[in-house]
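So this first bit is one chain, no partners, the form predicted alone, shown in C-alpha cells.
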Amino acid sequence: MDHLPIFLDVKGKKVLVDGGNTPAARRVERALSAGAHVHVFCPKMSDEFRQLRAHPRVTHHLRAPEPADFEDCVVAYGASEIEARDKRLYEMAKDARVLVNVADVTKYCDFITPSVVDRSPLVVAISSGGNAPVIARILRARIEVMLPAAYGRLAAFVGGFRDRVMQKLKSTESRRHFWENTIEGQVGDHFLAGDEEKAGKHLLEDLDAAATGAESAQIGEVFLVGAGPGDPDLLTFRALHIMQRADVVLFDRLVSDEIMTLVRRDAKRVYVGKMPQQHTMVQEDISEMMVELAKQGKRVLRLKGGDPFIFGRGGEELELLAKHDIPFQVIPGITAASGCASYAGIPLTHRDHAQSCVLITAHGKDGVLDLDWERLVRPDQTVVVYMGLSSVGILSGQFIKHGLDANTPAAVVDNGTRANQRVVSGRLGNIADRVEQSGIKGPALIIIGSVVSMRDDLKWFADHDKTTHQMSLQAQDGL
C-alpha cells in the first residue's frame, strides 16, 4: 500500500482552491460538500462555478495565492494547470506545512484525491494510487449501482441508537455482536423496505434482549428471489443484496452455478432439485422446510430461476407461510421468456407479427397436458411454453391439430441467456425432429408465432455468433 487511506475532518476549516477551471469546480464541490470554507483564487472561473460562487461558504479572489493566504489553511489544492503556477503553490503550501495536492502532478502531491462513492454518512473512497485513475472512477461507477441509496440513511439510522447502545451494552465485543446483527437481521431488511418504524420497534425490542442476556424471540423470514433466467448479469441490486445475507439458501437446477458464487459464502445451500419427473424433494417438503428454518430465527433465501411467481410456485410457497404467520418478501426477476428471446434475438410483440403474447407451461397440476387449444391459436400472437421440451412433439402436433399453420415459425432456446445457449428455430411441422438432431437437454423454453422469423430479419448470428452467448446450431437453424 503506499498511500495511508484517511478520512480528513475539514468541517468549518479553511481549503484553499487555486484555478477556475473543470477539476477546480470539482475539488470546491468535494470540499463544500465535507463541510469546509473554501478560498478560491482565479481572475476568470468556468461557467461550472456560476453556482459554486454564490455558496455562502465560498470566497473568491481575483488573484493567484500569495504566502498569507495559507494561514489556518489545512488543505490546498492546485487546478491552474500552469506548471510554473502549481510550482509555486506546492512551495508556498510545503513552507506554510499545509497539506496539498495539485491535479495530475503526483510529484506535487502530498495526497491523492480518491473517487469517491457517497452514501453519507458512509463514504467510499477508492485509489489506484495515482497509476490509473480511469480504473478508479469505472470502479467507482460499478458500487454506485451495487450500494443502494438506502444504505446512507441506514447508517444514519441506527447512528440515532448509538448512545442508548453505549449505555446498554457495556462491553465492545457485545456491542459489536448487536450491531451486526442489527444491520444484517430484521432490523436492517425493514428499514430497506421502507418501513423506519418497525425497523426502530425491533432495534429497541432486540436491545432490550440483549442487555439482559435473554436470546431475541424474534422470527426469521423468508426471502423469495427471482434468480432470472441464467444470467448473473440479469439479477437486480435488491435479490443480489438479499443474497449477500441469507443464512440457509434453497436453490435446485434452474439457478446457475454463476449466480450461486454469488451467494453468502458461509450460508448454508440445500438444493431441492426440481428436474423433470425427478424431484430431489417434493413442493410440500420444501414449504415446510421454509417455515422451520423461518422458526428458527433464520434469513431464509429461496432462490428459484426466473421469476418467483411466474410458474415458480411462489404463491403456493407464500400460502403455507402466510398460515404460519411467517414474515417474507418477494423479489422479482426476469422470466424466462423475455430473457431467453431477447437473448435469442426473438420480439416477443411487434405491429407486424404479434399484438400479444401468452405464457403457458407445458405441465399441469397433475403433469396432464390440458391447454386451452382455441385461445392459443389466434392470429397475430406469440406462444411461449415454459417446461415443454419433452412433450414438444406433442405440442407441436396439437397446435397444428386445431388450426395452426405447419409453417408456423416455431424455434427452442436451451439454457437461455448463459454462455452454452443455443437455439433451434424451425416450424411447427419439423421442430420436434430437429429439437431431437440436436441433443438439447434444457432447460429451453419454446417460442411459437411469427416473431421467430424476425431472428433472421434482424442477422442475429452474423452479429451474436462470435459473442458469449453463442449459437451453436446456426448450420441447422435456417426457417
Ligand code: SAH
Second form
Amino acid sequence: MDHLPIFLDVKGKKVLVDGGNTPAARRVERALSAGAHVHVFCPKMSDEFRQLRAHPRVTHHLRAPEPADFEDCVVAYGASEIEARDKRLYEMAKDARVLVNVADVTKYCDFITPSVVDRSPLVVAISSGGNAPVIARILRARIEVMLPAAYGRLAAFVGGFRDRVMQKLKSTESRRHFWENTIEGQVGDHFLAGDEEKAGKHLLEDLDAAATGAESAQIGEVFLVGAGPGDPDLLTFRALHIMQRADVVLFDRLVSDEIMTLVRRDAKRVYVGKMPQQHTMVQEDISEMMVELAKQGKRVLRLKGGDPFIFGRGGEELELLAKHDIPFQVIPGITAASGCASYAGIPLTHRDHAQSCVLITAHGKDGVLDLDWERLVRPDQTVVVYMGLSSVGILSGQFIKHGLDANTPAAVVDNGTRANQRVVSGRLGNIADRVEQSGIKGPALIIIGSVVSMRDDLKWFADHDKTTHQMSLQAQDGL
Ligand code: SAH
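Rather than the form predicted alone that you just supplied, could I have the structure of the form predicted in complex with the ligand?
Once more the chain from above appears, this time first in line as the rest of the complex follows.
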C-alpha cells in the first residue's frame, strides 16, 4: 500500500478550499457533508456553488489565501487551477503543518481524495493510489449498485445497540459472531424489509440467548472452499463471503498470496501446504485439527487450490468431520483444467477436435504411473494431466508408445491464471525438451490433444495472455 487510509474527523473544524470552479465545488461539498466549516477563496464562485454559497458553514473570501488563514485549519484543498497559486498554497500549508491536497498535482499532495460511496454512517472510500482514478470511479459505480441505500440506516440502527451488546457479551469474538449472525440473519432481513420494530425485537431476543451461555456450547462449522487456480477474480462470491467470515483458515501452497489477502484480516492462518514429496502436515493431522477447532466453536475455513473435489483430497478430509458430526459445507472452485485452458486460449472440447475431456493425475498413490492407457489414447479426446510436470518425459513417451501420434499437439501451462502464467506448447514428441529448456517450476498442468492447436487458430499470442490477465489484475485496484 502506498498510502495510509484514514477517516478524518473534521466536524466543527476549519477546512480551506482555494478555487471557485467545479473541482473546488466538489471539495466544498465533501467537506460540508463531513461537518466542516469551509473557507472558500476565489474572486467568483461558479454555478456549481449555487447550493453551497448560502450554506451557514461556508465563508467566502474574495482574495487569495494568506498564511494567517491556515491557523486552526485541518485540511487545505488547492483547486485554483493556477500553477503559481497552487505552489504558494502548498508552501503556506507546509509552513503551517496543515494537510494539503492540490487537485491533479501529485507533488503538492499529502493525501489522495478517494472515490466515495456514501451510505452514512457507512462510507466506502476507494483509491487507486493515484494510478488509475478511472478504475476507482468504475469500482465506485459498481459498489453503489451493490450497496442497498438502506445499509446506511442499518448501520445506524445497529450502532444504537452497540453499548448493550458490549455489556452483555464480554469477548470480542462472541460479539463479532453475534453481529454477523444478526446482520446477515433475520434481524438484517426484517430491517431491510422496512420492519424496524420487528428487527429490534429479534435483536434483543438473540442477544439474551447469546448472553445466557448458549454461545460457548455452540459447535463451529467447517467450510471446504475451492479458491480457484490463482487469479482472485476467479473466486466465487460464496467463497469470498466465507473467507471474510472465517475465524481460522487452513491453507495450501496452491492458494495464491493475492487470494490470502482477501481472507478476513484477523483470522488465524495455518499453513498446511504440501510440496511434492514433502508433507508439512499429514492429512490425518489436518482433519483432526479441523475437528478440534470446530469443537471449540470456530468457523474453520479449509481453503484449497482449484476445486476441493478434483484431485484435492477434499473427500478424505471430510470423512473425519462426518464421523464426529461436525457440520460442514463444500464450496466448489474453478479447477486448474478450466482456469488454465481458458487463460491459455485452449478450449478443452471443440466439435472439430474433441468430444470428451479426461482429467487425470500423474501422481499415483505410491508415486507410480499406473494409468489406463487404452482409454487415454482415444482419438477426439483431450487429456489434462494434473501433477505431471516432473514426469512429462515419461508421460509423453508412454502416450506415444500406446498409440498417440508424436505430432499430437501438447501444452504445459505453468502458474495458470496468475500474473506469471507461462505456456509452453509443442507436440508430444518434443514437449518434454521444451519444458526442460523453459525452466518452469510449476504448479503446471499438461494438456494433450488437437484442441491445443486452437491456440494458434485463435491467434492467442503470448502478449495477449499477458494483457488480458493484467487487465483483470488491475481491476483489483482499490478493493
Ligand atoms: N484441486 C486442484 C488440484 C490440486 S492437485 C484443482 O482443482 O485445480 C495440484 C495440481 O493442480 C498441480 O500439480 C498442477 O498440476 C495443478 N494446478 C493447480 N493450480 C495450477 C495453476 N495455477 N496452474 C497450473 N496448474 C495448476
